[in-house]
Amino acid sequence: MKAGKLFLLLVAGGLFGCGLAISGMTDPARVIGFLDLLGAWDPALLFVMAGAVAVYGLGMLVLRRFASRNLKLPTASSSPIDRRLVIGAAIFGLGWGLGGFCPGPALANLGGLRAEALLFVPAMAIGMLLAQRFFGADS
């Protein structure tokens, strides 16, 4: 991988990662409070998702707009909504709601040495590597 992707692949994630922690996204309670829609429930995911894909969505009209024709992007019938899919995206959001994290805000809490991180890093990863292994699923 060249060094200016590399970078930049640096950057990016690293703004994710500030991203997360300044919307308080890492607390497994904030998750939780999103999930439980008869009790407490915490709209403060909604707000973060609701962004994210506002800006994937002007990402996406700029690059399409201004972008050099060579260039590949990803279009609506890239990959059909399958058995697999829904059934991984099932398996997913059952570990995502038990556990309290999505990967994302796994890794942050990893760095802060969290003892709900140590215990669901390896877990997701184990899960990751069995997919791979038995399913054929793209790391």
Contents of the next structure:
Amino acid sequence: MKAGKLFLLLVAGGLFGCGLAISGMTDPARVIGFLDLLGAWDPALLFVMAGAVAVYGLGMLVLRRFASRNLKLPTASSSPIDRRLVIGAAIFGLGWGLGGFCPGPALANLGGLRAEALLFVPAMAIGMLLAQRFFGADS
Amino acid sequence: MDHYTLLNPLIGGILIGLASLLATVLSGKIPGISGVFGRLLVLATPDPPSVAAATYGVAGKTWRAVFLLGLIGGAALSFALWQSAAIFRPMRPLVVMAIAGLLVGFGTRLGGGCTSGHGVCGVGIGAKDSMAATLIFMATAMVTVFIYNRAIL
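Shown: the form predicted on its own; wanted: the form predicted in complex with its partner chain:
After this comes the whole thing, all chains and molecules, with the earlier chain placed first.
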């Protein structure tokens, strides 16, 4: 990959991290506040998802319609809703509810050198390596 | 942006959508954070060499590492610039965070995605498997929080 493209990927990553921090998704109290439907419910995560899904979905529609044919874009895969997906998503949800971190915010909090992230991220890496070792890296 | 308002999550969400879009165009892949990080950890793969080189070789590793370094740097910069972005209220003991990390890592790689890959990108392009995964992890996370906050705290 050319240096210019890599620089733009650095920018994309930067925007992503900036978005996570500005939105408050790096604050576990805000994430758990959203997940706690019967507590003092915090709607912030819904606003984040709505904004991100709308921009990404519309952007992909526009790109597919107007971008050059040389641009290869991933499509909505026809991968099945199988046992692997259901069990994996459930285990992820369990961990997300326990810690209030999903992968993006966990990595972002490394940028604040927070003890929670410094512990969570290596544990997450071990979990990933185990899943990939026993079930393959690609579903 | 010293004070947090509902504009924060809206602006942040739009930035996350734009960042994902840019990374999709540049990489030709769905840039979900768990998939990007997980594939960065793969040192040996049973895939055929042609597939393996593009994803797990130097080229595949470089763009993934650069993207994640950008994410960490962008967050660090935001923490320094805006008080509203720097808010961090710990909720769980560190031992619980370690267990949660293991489960999140294992579950996202088994289920093929996390909040970004399935939740933002997959749902954004209308992928049925991503919609199912998102409903499942949202529901199990909500049940987990309900039980933890009432039974354990």
